[in-house]
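In the form predicted alone, a lone chain appears below as C-alpha cells.
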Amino acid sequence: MDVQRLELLRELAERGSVTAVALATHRTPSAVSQQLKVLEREAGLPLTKRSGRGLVLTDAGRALAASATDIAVALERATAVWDTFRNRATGDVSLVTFPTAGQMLLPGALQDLAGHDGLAVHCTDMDPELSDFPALTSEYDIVLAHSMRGQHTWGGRGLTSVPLMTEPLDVGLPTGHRLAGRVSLGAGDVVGETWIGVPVGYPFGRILHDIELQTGSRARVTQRFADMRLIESFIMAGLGIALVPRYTSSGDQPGRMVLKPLRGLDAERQIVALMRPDRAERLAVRTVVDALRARAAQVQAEHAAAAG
C-alpha cells in the first residue's frame, strides 16, 4: 500500500471530513477521495461509507488508519536516528502556544536554541478552550497546553504528551485589599468577594467552581477575560480578586497587587507538550521539547530560590 495514501486515511480519522483533510494536505476534496477509492481497491475491503453528506471510516478504515500512524511513528523515528548520527536537529518546527506559557517560556528556549543551525522553529500563539488542545496537534508539531489536575481532554487520542511544568494558581488581590494581611486564603475567606474570571470552559474555571462546592455559596463573577494581563489590571484597579498563575503573572507589584496562596484546594494547572506521536520522533521536535523543559526547570528553581 501507498504509504501517501495511507496518511490521507489517517488525517481522515483525524479530522473527520473530506474537506478538512483537502485543506489540511492542500489537495483538492475530489483529489482525495481519489486517492482514498485506489487506496481501497488496494486493501480489497470497504474502508469509508457514506454518512449523511460525507464520509466515516468502516471498522477496516479506522484499523488502517491506526496502521497508519504506526507507519508514520516507525519512520519518523528512521529519520529521528540518521539526524542523531549526524548530529543535526534540521528542519522547521511549527508550535502554538497559549499565551502566558509561550511569554514564560518561549523567549529564553528560542535563545537556547539559537546554536543549532538549520533549525526554525516558528510560533504563534492561541488561548483556545480545554476541548481545542488536541485538534491543534493536527495544525502545528508542539502544542502548549495547560490544564487542571484530571482535567484535561487528551487522553485516549493517541498523542505524546510531554509534561513540562506544575504552576501553583495563586489569589491576587489589590494591595489595600482586607486580605491582602493574609499568608494564606481559605475557600471560605474568598467566596464572597468579587471577581474577575476566565470564559466558561478556560481550566482556570473550575478552581472557582471548586470554590462555590467547598462552601455552598455561589461567587460573584462580574468580568470574564483571557487575557491575564487585562485581569491584573482589573485587580490593580481595585475592581475585583482572580485567580492568577504564580509564575507567568506580574507577581506582587508593591502599591497595585499582591499574590496569596490558595489553602485546602488543589489550585495548580500542568503544563504540557501535546504532540502527534510521529511528530514527537523528529529530532528537531524532540530538541525543542527538550529546550522547553529545560526553561521550564529553571523558571521553577529561580521561583523557589525566590520564595526560599
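Residue numbers count along the first chain shown, from 1. Given the structure is predicted, the values throughout are model-derived calculations rather than measurements. Note that the rigid core is defined as the largest set of C-alphas that superpose within 1.5 Å between two forms. Compared with the form predicted together with the DNA:
Remark: with the core as the superposition reference, the CA shift of Arg286 between the two forms stays below 2 Å. In this overlay on the rigid core, Val18 has a C-alpha that sits 2 Å or more away from its partner position between the two forms.
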Second form
There are 2 protein chains.
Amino acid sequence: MDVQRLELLRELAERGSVTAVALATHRTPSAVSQQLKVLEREAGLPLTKRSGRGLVLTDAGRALAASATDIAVALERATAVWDTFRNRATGDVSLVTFPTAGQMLLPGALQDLAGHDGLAVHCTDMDPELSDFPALTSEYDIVLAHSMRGQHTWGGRGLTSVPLMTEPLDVGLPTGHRLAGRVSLGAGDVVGETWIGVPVGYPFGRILHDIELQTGSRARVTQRFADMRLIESFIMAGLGIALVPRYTSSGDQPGRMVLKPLRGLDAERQIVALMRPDRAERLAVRTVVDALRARAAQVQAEHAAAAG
Amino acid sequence: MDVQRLELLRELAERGSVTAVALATHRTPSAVSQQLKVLEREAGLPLTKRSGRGLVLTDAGRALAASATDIAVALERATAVWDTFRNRATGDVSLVTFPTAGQMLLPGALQDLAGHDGLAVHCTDMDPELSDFPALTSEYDIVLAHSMRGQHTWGGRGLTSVPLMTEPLDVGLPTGHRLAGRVSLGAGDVVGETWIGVPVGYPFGRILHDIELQTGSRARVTQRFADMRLIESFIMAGLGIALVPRYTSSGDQPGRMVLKPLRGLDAERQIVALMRPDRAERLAVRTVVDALRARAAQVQAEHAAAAG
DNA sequence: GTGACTATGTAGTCTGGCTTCATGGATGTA
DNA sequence: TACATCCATGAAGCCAGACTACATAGTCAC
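For comparison with the form predicted alone, kindly provide the form predicted together with the DNA.
First the chain shown before, then all remaining chains and molecules of the complex.
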C-alpha cells in the first residue's frame, strides 16, 4: 500500500484520465499506468475498468481513492506540524479568484503577508461564469468562490470550504433618483424600475427573480453586464438601477451614485475559500487563508464604521 | 516527507535506539541512520540529538513522530477499507496474553475464527509480573492486559485499549470452611483468616491491602504464589483462603472449593486488549479483537446463568 | 587503557520507478 | 470502409535512491 500510488489513484479519480494525471504529476502516461497496475495487483481486485478509449474507477477504486484523501490529509497535517515548529510558512501557494473578490481582498492580504519570507502567493483571476469552482481546486491551492445562501454547498464534493465574508447586495441608484432619499428599499419599491442585470446564469440573478416572486410583477431588464464597473457607469448615467455588492462596488459616490439596502429579501452572497482537504492542511495555505479572512473582517468593519 | 522515513522516526521514538529500530525493521543500523539523516535534512531542523552512546528525540522529533502515528492510522484505515471490500480479514496477527486470560478466552475465540481463511493468529503467553504491557505493543499486535480500576490507564501513552470484560475477584474457600455457607463476605469476615497471596507487586495485592485498611488489622499471608492452579490446590487442601478471579478459576468444585463474592470492596479487574493505534485499525486485528470480546461476553453470560 | 557498545560515514550493489518507443483498441471522419 | 486520432498499455533500458558490508569515532564500565 504505497502512498504515492494511492495518490495517483486519487488524481485519477479527480481528473478522469491517465494522461491528465500524467500531465499534472509531471510523468509519462506509461509511468502512471504501470503504477496503477501495481496498485491493482496489491489490492487484489480491479480498481479501474476501460470505458471507450478512457477508463473509469470501479466502486472499489473509488472507495480506495477516498481513503487516499484521508492519508493525504494526515500527511499534510504532519508537515504543517513541523512548519509550525519552525514558525515558518514557506512554499508556493496558488490562488484563483473572481475579479470582484480579488480586488477587494488580495492587495491588502498580500501586503499583510509580505513579512513571510519564503512564502510565495501566485494569483490569477477567472471569470466566475465560466469557471466550475470545485474543478479548479485540482489546479489551484485556494479557489475564491461565491455562492448565494441555499445554492451550492461546496462541501458536498469532499472539499474544504472556509467562509471569508458575507457581502450584502444593495441597490445602486443615481443620486437624483426618486428613491435616493430612502433609508432602505423593499421589493415593491424597485420592481417597476428599469434594471441593469447580470448575464443569464449569474448567481445574482436569483435576487431579481425573488423580487418578481414577491411582487408578482415582472422586472424590466434592459441591459445585462458581467463587469461591475460597466454596471456602475450605467447607473450613474441614469440608465437604470442594479444590484451591487456593497463592499466590492465603488460605494456611495457623492453626487453620482448611492447604495440602498434591500429589506425583506435574502440579498447577500457568501465569499468562501474552497480547497482540496489535503491542501487546506498546509501551513502556507492556512496562513494565506487566515490573511484573507482577516482582511475580509477588516473590510466589513470599515464599512460598518462608515455607515454608523 | 516520505512516509517510510517517518515510520522509522516513529519506531525510534518507541524503541529508543537505532539498533533496535534496525533489528525490528530488518535493516542494518546504517540504513536507519542514513534515512533519519535524510529526514532531518528535509525537516530543516534537528530531530535527534546524541545522549551518551545512544540518541534521543528532540521536541521537534517527538512532535513529528506523533504525527507519523496519525499517518500510519490513516494508512491502516485505508487498507481496512479495501479489506472490507473484499470481505476478507487476512494476514498475520500476533497476540500475547497473561496465562489466566488466555486460558479463558483464547481457545474459544480461535475456534470462532477458524472460518476465516488466510487469517493466522499467533499467540504467546507471558508472565504478567515480568511484562511491561505497553512496551509489548511494539512487538505484538494485540496485548491482553489487566488492570485494577483506578490503577494504570493504558490509554495515556497513545495506545488504543479495548475493554474485553470486567472480572470479579471472589474469595475461594475449602468446602468445610466455617464461612462456606455464606452468600457473600465482607472485609471483617475474612481478615482474620490465613491467606494465600500473590507475589509482591501483583495487582491483586491491592485488594488484600484494602481489606486491611477497612478493618484496621493485618492479614496473615503465609504463602505467595503466581500460578492460580497452585493457589487453588492450597485452598482445597485447607491450607488457607485466597482471592481468585471468578471466571478464570476452576470455579465451584463440589465437595472441594466454593467461591464467595466480596461485598463493600472494589474487587474486580479489567481485562483489556492493548494495541498500537495503527495496528488497531487493521481489519484482521479488529476481527480478532471482536472475537475476543464476543467470547468474553459469552463467558460472563454463562456464569450469570449458572449463578441465577 | 581495554573491550563492548553506540551511531555514522564510505563504497558498491541492486531494486524499482521512470522515459522512450512501439502496439492495440475505440472513436470520429472522409 | 479506410484512415487519422486519441487513448491506455506493453517492452527495453536508464538511473536515482535505499540497501549491505565494512570501517571509523565517540561513550561507558571495568
